[in-house]
Amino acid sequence: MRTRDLTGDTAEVVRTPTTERSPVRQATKMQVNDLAVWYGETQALHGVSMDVLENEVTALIGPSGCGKSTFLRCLNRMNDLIQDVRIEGEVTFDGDNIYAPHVDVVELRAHIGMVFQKPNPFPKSIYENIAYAPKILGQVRKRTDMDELVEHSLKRAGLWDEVKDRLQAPGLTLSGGQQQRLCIARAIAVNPSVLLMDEPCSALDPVATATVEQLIDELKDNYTIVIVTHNLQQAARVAGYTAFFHLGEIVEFSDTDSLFTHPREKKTEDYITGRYG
């Protein structure tokens, strides 16, 4: 498999998960290592290893405070704006150590975008909410360009039909749903290959949640998704993959079927049975 890293260079990489780290032999597309976090004194995870299926949505589940959002922040260094934060262990992205000095985190944060628990579109047009990223990047020059970017990728978050006659108009005036496609396009936009979203459909009402949750199946066949979700039927609905965090630690990962069905181990039969969390 031949893969680009954070500076533009090609290599070859050969992934052969192991059973433990991996439930099946398939690409790997993220690979975490040791990873340990401390907030000050207070330490947030512990030695966590797992790696992230390319091309699959894998979800993080467990109760608060068990971990799961930091370790999605690790992902994209996310936690590096957080004050006192001390993070050990190795974090990879097609086989490059985000973590290494060399790496710069603007770009990595083009590759591996995020959409978070809250829709915060920016204070600017729906236009303007998309294009924003890519103006910035250098990556889209003329207009013609941008509209055609724009265009593309409301159409992958499915939005552009309900917004195509006003793509001026400010894009908080969207309803919370809508904001929250409009920041997935934006996080799109700019053609990442991982998205990370922390509860994602925890501020929407039943309906926009079902438009999310079919939108992440639709977009899993062009990204890889890791997703944090405290609705357990929401994970089985739409992750291939599952891993359970309990105080910092991973409990369990494996399919998402058999984690729910035939957990191998008791903590997370006690979890996605109710008895706790």
Ligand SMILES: Nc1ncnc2c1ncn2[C@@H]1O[C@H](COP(=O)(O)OP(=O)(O)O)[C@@H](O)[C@H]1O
Given for the second form:
Amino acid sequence: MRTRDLTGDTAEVVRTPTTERSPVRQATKMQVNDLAVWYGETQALHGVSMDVLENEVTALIGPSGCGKSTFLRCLNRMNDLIQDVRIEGEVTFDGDNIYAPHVDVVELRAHIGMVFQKPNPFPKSIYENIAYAPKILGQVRKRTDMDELVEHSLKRAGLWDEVKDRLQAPGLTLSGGQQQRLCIARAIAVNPSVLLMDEPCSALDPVATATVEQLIDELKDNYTIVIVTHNLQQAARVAGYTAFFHLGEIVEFSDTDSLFTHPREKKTEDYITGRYG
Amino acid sequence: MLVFFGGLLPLATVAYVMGRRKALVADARGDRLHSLPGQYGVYVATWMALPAIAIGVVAAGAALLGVQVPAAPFVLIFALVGAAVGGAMALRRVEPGLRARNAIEKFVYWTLFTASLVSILTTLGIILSIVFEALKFFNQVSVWHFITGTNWSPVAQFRPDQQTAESQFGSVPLFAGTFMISAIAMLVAIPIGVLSAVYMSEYAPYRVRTIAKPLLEILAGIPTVVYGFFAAITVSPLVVDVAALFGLNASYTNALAPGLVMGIMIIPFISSLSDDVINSIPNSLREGAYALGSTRSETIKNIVLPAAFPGIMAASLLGVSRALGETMIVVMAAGLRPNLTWNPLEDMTTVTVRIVDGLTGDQAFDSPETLAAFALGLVLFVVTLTLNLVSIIVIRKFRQSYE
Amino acid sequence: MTDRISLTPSRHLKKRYRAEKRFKACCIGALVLAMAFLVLFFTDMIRQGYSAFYETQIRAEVTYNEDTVEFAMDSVSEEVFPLVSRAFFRGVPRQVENNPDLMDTTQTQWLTAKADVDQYLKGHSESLDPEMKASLEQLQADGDVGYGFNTGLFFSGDSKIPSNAGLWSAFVGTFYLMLVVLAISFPIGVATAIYLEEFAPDNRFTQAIEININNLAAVPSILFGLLGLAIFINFFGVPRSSALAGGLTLSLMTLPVIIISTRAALKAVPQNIRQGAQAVGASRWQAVRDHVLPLALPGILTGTIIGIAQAIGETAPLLLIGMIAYIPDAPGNLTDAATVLPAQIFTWAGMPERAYVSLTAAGILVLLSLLIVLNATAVILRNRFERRW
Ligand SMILES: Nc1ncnc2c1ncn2[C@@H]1O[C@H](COP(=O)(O)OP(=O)(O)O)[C@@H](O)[C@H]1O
Ligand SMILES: [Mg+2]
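Swap state to the form predicted together with this ligand from the form predicted on its own:
All chains and molecules follow, beginning with the one already shown.
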């Protein structure tokens, strides 16, 4: 689709990364076609299209209020929960349109995990935080299997060593960074194939941020990750591809290196060099 | 009284005008005033009204206490003199440097502070009024007998010197009745109250919510005497009829009817408090659960309700406190006969019924039955106070944890 | 990758959806049940009470002369006499006194029927004395039996004669009580709230006052009755059964309601209004008086009305301070023995005659209407002036 003409140049189609990072063309995990979102009367997304590549980290950057979260929440239909929201366009997941009538949101969300801006552990024990979803989804029934899954998920989230002696302690007693990793562990415990992260480090201190970033780097071999971030360095560090959002549209979408070194749009350049007003 | 205040008003006005005039004169002379001219007026008027009111209040209080006081005109004159002296002294003090505004400010502060003591005095008043009479009662009847006795049969005593040998004051059957009826009420109120709160805060479309909420509040606004009539006239016979269908024999003053009606009365308390509590659970918790693939009811049952549990518990305790202290419904629909039974279809009586019964008869005020009412009141106060305090503190903690 | 993920509901998920449906049905059921109680309650009250708003009347020739003033029973014919409310005969001398022209005339009048007759015709009771029944049927055939609005329900005081009993003295008592409650609890309540919200330091003592107020709001009302009895009546000697004693007691109950709602209203006024006022040199009290209070006023009034409405419906403490006395005449001042609407309802509910059941229900309908009007005023006030910052 066409993005809005911001620069006065001829607008062009931005849907797949404009440059490729590696010679190996990866499979497309999710595809967004002409997505438009209204909150009541105000339009938050103006026909956005984008491909999300499998086992890659895709970062969404842009000034606040430009629709990054809105976009992300359309990928697992979290926006359905908001009243007066109207969504048009198509989002496919492994080729299926997730907004098709036969698709079940609950089923869908079990396959597309999400980590939020503010850590939101349930007011339960650390163990229960992770065991909750596999239990209700009927994935794990035996106690020993569950113990194993909890341990595995915590290990993947790099939290095991810190909490293995106090699994029954409330999740809320952990530090902010630990809580966020607990939320990541909770999300991967149900074995999703996509992980959506909405500014997962914005509430964390630099040390905790570094830990989470390292975790993201490890997870990308098995998961397709879409991450919203305010922090350009973070996008540069963790993401293979980056999309720049502005006023509800994608201005530029390319592999991270090119976006940061040779932005093709003036707006992008202004934003990444901090000249953005 | 009317004369008193009627006279004070013009006097205060005069004082105000004089104070203001003096300040204005000073102002005209070119002296810098510390405060606005009007504030000097208020200052003088206040100093004038205060002694007068104080004298009036003291006189009225003394009269009520039965102390010999001079006749009303003398009191009036006293008050006037006090007012004149106070006013004159204040007027003398009016000069540009006087911090009239700060004085007023201080006066306002202490007035407000005094007002806030009234609520403390109320609690003290309740405690004192109950404790003294209850102590008199426990001088006559042993505490042990009162708490553990299973036979409550006071013999009406119309003169203080009458013999009271046959009177029995074992309160167990009264508490049994109170707890039976309260338990029935809570069995009705907690599930209905909590579930309708869940529906309204988690499921209901906005429109339904705006209609259902005020309708439920109507239930809370119905006076208890009305519920009592409803229980006695409509629900009790209904219970008897339904029991008869099952071949059971129910008394017309059975414990079930007042229990059910009391439950209806308490529904809105529980639902509106629970509604507040559920609404204060941050949305991020719900989103976290949905994002993992929970259905709505799983989110509610596994995440929202456990998180809200302390608050809902507190709401229920407040409900229990209300049920224990509810009077009109049981006075009108429950029995008078102390009865120790597990069968809610029999008639049972409650603590509050016996309090009313003990204090509305013709017994001498010092008769044990009258004093027993205060002893029961003391127990009721202690129990409800404990419940209230626990729930108030839990709710405060809960609010803080989600702020 | 593994095999394709299906996004249609699995068997397990379908089971979960059934649980979802069950749970939602329970929630809806609870609300519907609560609403059903409400409907049942109101239909029951209206069913029981509507008939007390009209009364059976009998047209009869009334003779006024020296004899009938003395023996009023002779003023109507022998057949009519047993059917007419005794209250009428009691009033004959007064009628003549008020209107001397009546003397030595015969008037055709519609007279209030006796409660037995009234109840019989309204179908509330099956039985009627056979002789009375016969004369009643005769009168009906002649078209001398009719129905009229029961003005006595509103304009006469309590009476042991059911056809003559009304709510007037209770109205007056309720009005006095309201005055006392308003005069005491409004200023003290608002002052306390202002102190706590605007002036109080955040220390232990303040917290104690707060907890104490919240507790007072939940103390069983009957305990306030014990306080009223022991302190106001026995200690201070306020006359028993008086509107003053009742009002003082209920003021203390209303106080926490007003304090809590006033605090909420004050809290809703944004902080920058206070800071703005103080920035231009207003003192703390001036800022509150001139800027905060006017903005909070609708909320304060709403809370006050709700508190007053609660006080009007309260009965239990009034029983203990003797406000269930039989009060046929409206009290003339605050210290006269008085009754109030809910107490009148309670008294009537305890009467053995069938006619009092309808009267009680009618009294309830009147009380509920009054409360609904008050609460509706509060809601309108709130919606009208509610402001969101
Ligand atoms: N729930 C909502 N209701 C109404 N408007 C919303 C809602 N969420 C977001 N918006 C609006 O949509 C636009 C995009 O918001 P968002 O996607 O949160 O931006 P970002 O995450 O990039 O900061 C903003 O203008 C915001 O005000
Ligand atoms: Mg965002």
